[in-house]
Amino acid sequence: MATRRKFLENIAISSIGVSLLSNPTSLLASPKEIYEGPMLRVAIMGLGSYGTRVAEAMQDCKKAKLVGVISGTPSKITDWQSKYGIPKKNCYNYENFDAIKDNDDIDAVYVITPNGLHCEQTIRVARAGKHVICEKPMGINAEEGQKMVDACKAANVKLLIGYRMHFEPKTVHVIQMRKDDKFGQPKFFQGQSGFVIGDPTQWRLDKELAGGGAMMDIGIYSINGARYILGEDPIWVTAQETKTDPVKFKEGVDETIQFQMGFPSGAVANCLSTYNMNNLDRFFMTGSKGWMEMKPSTGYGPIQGRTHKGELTQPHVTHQTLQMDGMAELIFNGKQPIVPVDGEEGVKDMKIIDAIFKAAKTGDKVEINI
């Protein structure tokens, strides 16, 4: 038995030796990279479903950390304190959060409240001397968006908009392909963004809080997507609105809008924004030398797509994790994503939305000056 054991040990040692000879660096495998740079300390304002999604994603961030909360619901604050280890001194409500100006533990506030509250809240955060990350759309119109940009500039703080797709690997790859002329001259973009919305009493169907309906919530993805896939800004829009349920979708709350955009190069886009149809999350673009298709194109789950070069195989990482780490790099090191996420970028989308609403209402072709 001892002889057999010795024989097996010799075989094992020999196998290890062969492995080392064939791969001499195997014993030198580097440990998981440890980040030692500055940490962006973030307070989340608005502890609803998307705020929760961001909080969960931030648990995997290397460069950003959840350290505070702002909410109008005391029970949510208590729950988040317990779940995320947030100290009481970093907890605020909507009346007293101006006091964050005296809190050195918070660098930035992520505003994730209804659209109609973004402008006032962003300006208050800026005046408190904190960087602002504001969920899109940044406001209910371009005028509000510009006020937010001006307030943050005056306070010398950053204003970033929650464009998570600007950090998503497959999306970034396609944008880089366009920049590298792999598609040739982009000619046509199609964006389909929509789902059937549920609870008719929710704030997304309240004009004062949402600023509109499907266009503000989901249509903005096709607007922004057309811009980063084509690589230019539109100069005109036309639009047509369809409403089948005026009880659920009251005056000023759009149910379905089809819209078309024209670009300086001659490229055109044809898009659909709706709260009345499912299975609509698709981008398509064709150029003079190639094409791309993404479906789903903006959903939270893994993005899927292909181009004339083949399937997109970049790994899926939770979008909000990449976004928050990317924004930390932007704030601390000035590292810009492939497409901007600043307030000016948000204002451009708001100007287009304003023009789409005008075109849908008047039936006219509306010129855009971005």
Given for the second form:
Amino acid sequence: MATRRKFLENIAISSIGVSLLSNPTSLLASPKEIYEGPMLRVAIMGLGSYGTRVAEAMQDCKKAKLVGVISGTPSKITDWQSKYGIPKKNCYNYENFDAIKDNDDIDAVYVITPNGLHCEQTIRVARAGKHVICEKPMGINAEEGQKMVDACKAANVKLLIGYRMHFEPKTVHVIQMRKDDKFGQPKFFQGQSGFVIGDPTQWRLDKELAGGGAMMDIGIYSINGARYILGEDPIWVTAQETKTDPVKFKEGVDETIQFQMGFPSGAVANCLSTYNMNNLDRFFMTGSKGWMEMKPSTGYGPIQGRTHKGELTQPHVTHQTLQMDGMAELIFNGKQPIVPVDGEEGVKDMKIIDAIFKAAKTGDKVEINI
Ligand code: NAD
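Show the other one: the form predicted in complex with ligand NAD, since we just had the form predicted alone.
Below, the chain from earlier opens the complete complex, with every other chain and molecule after it.
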């Protein structure tokens, strides 16, 4: 594969290459192989299940490349080195990764560790002068999120949050339909996000590391989705929590929360976030002129959906591949996706989560100013 790519790189600048490029039926001259622009060189921090998924997806990126790792497990580092050809000088652990500041071969670090570690790790990466891509939720509350935004600003590096749906073709199409007034005035959004979580000892059920329960992990998709489908930020929330298993879901770890959001236009959203029910990955919206439904709406895909105009037919592309190429374009050329993926966007979701937790605890309608 490497040899074939090298061959294609060479012919791209030769006269044969020019003739291949001018022939649209050429099987050889695929866009991946002729990309000559800047490459975002990324180190992944946290080589767990999602980090592995991102690494695999990045093998198909044309503008971003996996070049480094940060991990506390030496055997994972050597595995990834041999699998992805990562040089030793680009490998770090959680103690020494501040030294990445002296590594000119790394542009950005993708933080894919438990939520409760994101804030401190992001700030350290920013201080090392590298761009940060951080997984959702960006931290465990809005205060942490704001600290992360401030640290990245102070260090003059970009902070991007792993909102992969903002690059997903069917989602982008529906957002564009809303922007083009195809739905008229959006009136009502319904978001259902949940699954039955397994192993009770995992970090996702540890308040310190997760910052909560289902809401931080999966409910955030309904919050973010309501905002990008309706095109507004909420001004109030109400919420009701139910817990059927207080042993598995300890104090501060939410099992199921139903929540409602009100928007400046008068639109409302009614959502469910849970770690105790399956088959919940659905968005529905109705407006004054039309409607949309996506199910699955935020899983790894293929996403499926329809609107009053018919089925959504945009092709499935691995979300994380599109995301990382899109983020490279954002970092190098300032090209923004249809909905932002910056730290400020992450802070908005954190403020809403803070308000939902408060509403669930007090029973009050909680006003928010985002
Ligand atoms: P995981 O448990 O599979 O991986 C977490 C990694 O962090 C592991 O390699 C682990 O060794 C490492 N780690 C470092 N310090 C740790 C500590 N003190 N305790 C526990 N683990 C520690 O989790 P994951 O599913 O990869 O999730 C990681 C992050 O990615 C989370 O923030 C999660 O919300 C996010 N995520 C996002 C998506 C998405 O679709 N955008 C999907 C899954 C996970």
